[in-house]
Amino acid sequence: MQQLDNQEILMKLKSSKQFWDIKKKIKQGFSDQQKIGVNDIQKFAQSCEIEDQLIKLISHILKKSKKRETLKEDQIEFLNTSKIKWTELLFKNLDIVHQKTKNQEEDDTNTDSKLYIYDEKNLLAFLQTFKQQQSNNLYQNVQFQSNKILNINIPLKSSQSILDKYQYLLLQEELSDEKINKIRKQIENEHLDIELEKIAQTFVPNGERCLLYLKYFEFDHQDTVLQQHFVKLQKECLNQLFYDELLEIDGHEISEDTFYFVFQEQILTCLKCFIRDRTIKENIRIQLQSGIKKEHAEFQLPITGFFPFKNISKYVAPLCYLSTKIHIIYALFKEFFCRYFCFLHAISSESNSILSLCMQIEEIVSTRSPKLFHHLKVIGCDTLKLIIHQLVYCFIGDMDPPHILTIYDQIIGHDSLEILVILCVGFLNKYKSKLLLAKNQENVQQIFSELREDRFQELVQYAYKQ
């Protein structure tokens, strides 16, 4: 994609509320009778940091204009090799699943609900097999602890920096109607994503969330284009794929959720279109599986470049509350997956990857709640095994839809999945007293089989308790 020219940059600037605030501030800095030259404006801008604000604004626009390439290779070769092994394992799983479906067709009484290529437990089990033999000079400062189940040598952010980043959430209070109306007007008038991110970090009124998401993903004036693309995909769904059967099973499971059962048909339609969407491969931020082709194999990777997995329908479900237009729901799901959720299924050292997030959770729990961390280890129920489902599926099914959408807000607000680290730590801390009394895995399972209700703000509060 080409760089924007000066005129296009100016147009983008003028669509920003921050630009007009800066202009107003400059105007207030001079009297009406005063003759103003370019040098005067420049000196004034430098004196009150307006120049820095404009530079950041323009840099953000230029950065946004560049097409982000899909990450295919990791900086750590060990992980590239691991991705190939993971893909080969999934092809084997696919063969097993296909054989099971054949058996069911031959015998109607033989029903197997485990018809999926992989789930979060398979993914964690694979991550646990990692053994990096050679140290890398670039990452000599990375600390290792043998008591952690993911002892991998990758660069990690400071855990404290993640805790500091989201600490402001502890101070959030209920907003007045006047403040909420002000935020609504901001969303309606704002177009630059850097400012939409600031709104998403704090509070998004339910009625404005869809508009904020559409503007952030630059879909707010593309309704016709989105609809045409979706209709085209729907027509392609007339040709049945083997993967459709797996998606139907997955969609049936989400129908058992009282919050989402009414959306079963919309969810399934979105997923069938998703695995046929050729634009996924060019828009997804990271390659999930190695693009290897199996000779003489009955099936290859779908056109998306990765296999559908168990509970993929969960990512679509909360978005059904945002719009009655299915092409809007699909466009939002596709964008969330291509930008963010893909990292939860990628073998990578990237900061948003499932590997990095898991290691951050282990680091925080082992340092801030060492007694709990050690106790879970002793009874054979590691920390990550307790939270892997919540982490991979963003607590969908564990929280009510409004709380899930607040998680989605935070993901957009920080362009990051790190809020999931905070929530997983909070989740463990919330049940810490019960977990410390557990004597075995059966006791732990009993704790989480009980009816419970988790809330976004509650888990944030628990994350910062020690």
Contents of the next structure:
Amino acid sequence: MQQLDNQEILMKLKSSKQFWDIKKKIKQGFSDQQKIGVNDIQKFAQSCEIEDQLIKLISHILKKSKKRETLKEDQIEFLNTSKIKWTELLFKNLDIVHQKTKNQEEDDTNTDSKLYIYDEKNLLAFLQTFKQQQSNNLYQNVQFQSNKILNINIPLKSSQSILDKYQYLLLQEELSDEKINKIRKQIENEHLDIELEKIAQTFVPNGERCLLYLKYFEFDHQDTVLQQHFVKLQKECLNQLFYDELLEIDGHEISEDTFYFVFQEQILTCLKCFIRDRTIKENIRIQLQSGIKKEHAEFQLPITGFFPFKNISKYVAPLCYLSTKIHIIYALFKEFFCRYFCFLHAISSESNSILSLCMQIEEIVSTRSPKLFHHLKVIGCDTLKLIIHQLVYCFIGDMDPPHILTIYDQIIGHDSLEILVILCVGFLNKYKSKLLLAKNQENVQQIFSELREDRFQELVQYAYKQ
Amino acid sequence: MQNKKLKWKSDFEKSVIIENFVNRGWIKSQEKEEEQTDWNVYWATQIINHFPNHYELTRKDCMVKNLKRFKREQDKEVLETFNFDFLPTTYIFPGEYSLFVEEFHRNPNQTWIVKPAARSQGKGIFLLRKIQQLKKISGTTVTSNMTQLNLASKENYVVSRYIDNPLLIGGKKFDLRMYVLVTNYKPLKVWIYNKGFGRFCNEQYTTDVAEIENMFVHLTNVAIQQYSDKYSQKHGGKYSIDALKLYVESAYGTDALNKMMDDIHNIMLTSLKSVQAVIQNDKHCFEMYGYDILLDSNLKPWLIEINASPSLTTTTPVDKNLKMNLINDVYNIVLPNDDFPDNDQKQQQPTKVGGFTLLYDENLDPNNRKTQKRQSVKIWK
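Having seen the form predicted alone, could you now give me the structure of the form predicted together with the partner chain?
What follows is the whole complex; the chain from before opens it.
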């Protein structure tokens, strides 16, 4: 575990606006006095809560400096076993996909487009197979309803706490030019991630977003290092892997998107480098696959430790707007994936995991829109099946890029994926009246096949309507 | 409030035009085609939605001549200053051939782009690195000492310095199509539309001489790119202006975006001002122009050409949505409340109508009265 020495802590403190505010307050408190002792400062600091603020600031610096270890084991044993089963299933799918590609090479007329290892529907279907957890003394207080499709007894934050956390978004107004300029200067001057998170929660000007992200991930003075790392990976791409073919096929969908087709080649290059990047395994916050395939197997897991999946290209696409430099786009994508998006593909009880997010959505919709929840069940369209695509891919492809980047801001702002819960609930509420009139799955598909425009702020508003 | 059943007639069977008529509740003129005189609105090739001599702006050679003339006039003026640094060095053939030859020899490594003055959709365009390549123009001959050019056809050609450092996104070249509505030339009143698109080439850009004839690398016209193997029906190579603005602002900064847009507005205004004195103004006329603008790698915009009849063909659902709204907004300005506005009503129009924002109104320009006295009116022949 990395520990900072006092000098390093002081350097980090000095890069924070809060530190200088505190210093200013102390100076103002002693402006008339000539002789000031340490005890005087301590008494003063305690009296006006400055000491608490400093302690919080320092502990935050120390906490962030600790190198995170990848979560490999879940606190709930059956999820660990499930992860192994999931990995085995994916290996089987890999064999099927490999056979299909061989068949396509031999027969041009065979254009089976399902050449991916898994998609979000497969993942949800797997989660649904979890049998109801036996009662466990640790979790007896956890309530769950049997009409939900995910009957899993895991510790869950209260859905009200998530709604309360993001309620401030309802009050957000358009900012004046003066305020926007102030935020710009803040981003230029600020280095501490806790301060950058606060900015990201409120408003990030388009022109400063890349800088904020780079600072937050501590990449702002590492351009050369990032470039060298990327160039090294690009050289490794000269050796073709089977997964490259899957990535090329995956890229077809993004190449048809009106907002992302221009970045098609960059996205593919980033992904090819990604599956060859050895540093991902040690940086990723949670292990996605578990277990090693049997001997004599033709394919093993990529060096990242997980299989590429359908629509992985989508995660890279919005970041292509942020920079002309591909190594910067790559670094940002890698960091976003390793910190956040990995949880959307992890069998885990962590609060950011797909399982927890799905259960939160079911909880909110079933309690706040019971009529819709029940109606969807009756016509054979479960709530989760309707929004799983938007959830897993963060609405990329459903919302225009400015709104997606706002989602990314919120993810950084709260160091959490919970904003997706709010947006999914909002999405269902927005189309509630049409969904209530739907009589079957075809009707529902028709509702979502029409040209529509979903916006971030709009979905937030809908999330809080009942 | 749309409460009048105007009668319409159209020379074009374009869905974006007809559907707008229908959506507004207007009725098609029922008289026999040759006797149709009872129409109120006629989407025609030359009458209502054009100014009589719009070619002064929209023929490539006339546009260049007028801009050069306007620049010479402005150089003598003290009050008004316009930035003309948006037109690549251009020569009009056959008249300026000898001037071109001199310039060609001064910069032998320069690539030039040759275009027929009055054609569209990329027809007849090619890149030139050797003067002998001018023989590509059918029947044309060049003397061995290159002093004389005999153009077989009677049409003029324009030869411009090729912008060989275009801004690339994803490694591909693109240009911008933006829409400008002029409802009056004297005084000048100009509206700019907030939607437009970038038209992308399908091949990665390269300055490699071996690819100089590859039109899929160099020419952004949809009419050309649609024949590429890589052409997509879903997006048609069209990238929205909003997406481009987001990209420029995010990747280059807000100041860079603002400067780029200011420069684009300057191009529009300066080009329109350059023909203000020569265009035959008519209160029954309006014109919606399609501006083609190329951005270079420094985000500097260059004027390629101005189209009097920008394509209303729709290649994708997004494209159709854009053009439907565009035409609808044109009518909302030109015929507010389905009626011909008088001068007072025109002056009271809001500065934003649908997707159009008022870019310039000479009536509101404080420099207007002083400069009007100085401007000499010349009819260009």
